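First, one chain by itself: the form predicted on its own, in structure tokens.
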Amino acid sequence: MRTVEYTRQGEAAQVLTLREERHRPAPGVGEVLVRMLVRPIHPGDLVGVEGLPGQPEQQSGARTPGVEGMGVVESLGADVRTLRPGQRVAVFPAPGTWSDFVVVPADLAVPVPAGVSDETAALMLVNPLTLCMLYRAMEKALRGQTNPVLQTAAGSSIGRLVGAAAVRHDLQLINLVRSTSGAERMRTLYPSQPAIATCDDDWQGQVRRHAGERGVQVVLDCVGDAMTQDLAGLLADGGTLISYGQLGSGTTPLEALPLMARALTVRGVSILRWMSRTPKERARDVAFAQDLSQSTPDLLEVAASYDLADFKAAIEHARRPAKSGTVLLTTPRTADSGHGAA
């Protein structure tokens, strides 16, 4: 059994190590043991390893990254009736998926629909569920208005999901990307949505022209850093900035934003809060994610796949600015399910 772990926070390539051991965990009551086959590298996984400026380091002890992935049920704990050994499942939230085996509560192991590939199944939950959370926050912020919405990192995995949802719901969306080539790709994907490259000197002026007199009502931002102040300046009075990530390296003090003078709202959205929804609400979200994986798997794009042991190369790839899709870490199906990996 192979496990990627770290004992202190720091640069991922330096603090992560691969450990091998003969023993595997055992499921308890209401739990299942899943033999992991595919797991994504999300930005949040690396934030957990490296930490954020100004935040205290996590508690000491060995920790394993990852909260999502796809695998096969290896064994059942007592009182599990809804799953069977050998069944393909997607798991979330399941801390420690960068391992060959992980124990999860049975109700957090979601059956993979027939016809959905292992790679798509590995991406079936976190990003689609994040889309659900963002869309609910966006609808609340719009308050029934039809003012434009601006999103950063529009070419990212979640950005593309937001773009597809905007087309489906006739939402006026303006997309921001880093480069001219990225803007051209977004225009090809979503011709009805303006795509603006922030490398252009007049990118803010372009946003204002596309937004028109009404201005931008909502900003969906996963970049942060010094750009936050520019984004707040593009909001109409009474607008809302929804922050759901921190891909940038800098920070913006909250007092630098004209919150009181212009009645602006800053709201945080995190997939880690999804478990606070009721079981019925979570079931609806999961059903949406399963349907999306079947109907539009191309929205869950894979950039590349690496063996779990090659996690350093995979992390380097995951950080490439021009990357399209999500990088995956894999375990061969031929791996010995009892004593390590082939």
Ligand SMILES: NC(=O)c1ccc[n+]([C@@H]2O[C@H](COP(=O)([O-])OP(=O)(O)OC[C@H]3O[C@@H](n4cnc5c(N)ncnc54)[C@H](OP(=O)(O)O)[C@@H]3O)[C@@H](O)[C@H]2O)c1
Contents of the next structure:
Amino acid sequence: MRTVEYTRQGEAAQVLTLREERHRPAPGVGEVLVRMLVRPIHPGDLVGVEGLPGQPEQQSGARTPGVEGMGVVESLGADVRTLRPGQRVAVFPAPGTWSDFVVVPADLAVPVPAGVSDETAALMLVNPLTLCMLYRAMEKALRGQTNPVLQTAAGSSIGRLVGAAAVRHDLQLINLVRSTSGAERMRTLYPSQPAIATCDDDWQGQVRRHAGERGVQVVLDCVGDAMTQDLAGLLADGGTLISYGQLGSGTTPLEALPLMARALTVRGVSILRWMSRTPKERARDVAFAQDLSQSTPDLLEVAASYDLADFKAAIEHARRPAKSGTVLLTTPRTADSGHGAA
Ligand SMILES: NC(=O)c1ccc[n+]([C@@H]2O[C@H](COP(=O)([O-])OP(=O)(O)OC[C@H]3O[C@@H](n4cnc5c(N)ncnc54)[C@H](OP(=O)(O)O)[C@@H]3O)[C@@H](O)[C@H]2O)c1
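Return one more block: the form predicted in complex with this ligand, after the form predicted on its own shown previously.
Then the entire complex follows, led off by the chain already shown.
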């Protein structure tokens, strides 16, 4: 069995290594052993490996990146009656999916709907569930108003899901990207939504013109960095900045006075808190994700697939500007790991 791991935080290409071992983990009571076939490289996986500037290292012993992916149930622990060996499942949250095998609680192994490809299944949970969380936070912040919403890194995998949800729910969305070519791609993808490139000197003026007198009610931001102050400045009084990522590299400044005087709200959203929802709420979100993977698999776009052993080249690809979709790490199917999309 092959496992990608690191024992200290640092530049991913330097600290990650591939370890081969004969030992396979065994599932305990209520758990299943999954033979992993495909797992994504999410920006958050790399933050886990590299840490954030100014934050103390969080490390004790060897760790394996990855929180989601898909595979085939290899064996069942005691008391597992909902799954069977050979069944295709998507797993989340399952720390350590960048390995050929992972043990997960049976209730976190979600059956892959018939007809859904292995690649789509590997992307079925984290981003759609994040969309559910962002959408709920956004609805709460809009308080029934129909004012415009602004999102950063709109061409990201999550940004495109938000774009599709806005079309579906007739929400006025303004898309921000960092390049002119990215803005052109967004206009092609979602012609009804304005797309603005932050490399334009007057990008803030363009946002104001599109937002009109009502101003922007909600900003969905996954870039952070110095731009956060400008984004807060674009909010209407009483507006909300929802922070859910830090693609930028600098610190995120916010002036206290405008926050107070203009009654702005800043709140964070993280998939890490999804497990604190009730089992019924989580089941609803998972049903949404399963449905999305069947009905609109093109929204879970794959940028490229690499063998797990080629993780360094895959990480380099995952960081390439203008990448479209998510990079996957794969393990070849064997005779006993089924035929996929069944
Ligand atoms: N809070 C949560 O629970 C949660 C869950 C999932 C993801 N996220 C966050 O959501 C964000 C998007 O994730 P994803 O998987 O959708 O990413 P992705 O598909 O890899 O896309 C990221 C895109 O963002 C753009 N970008 C990168 N650095 C940027 C910068 N400094 N300024 C502006 N744009 C930049 C790039 O587009 P171009 O090169 O085309 O400009 C890049 O392709 C990440 O920050 C991730 O951590 C958060």
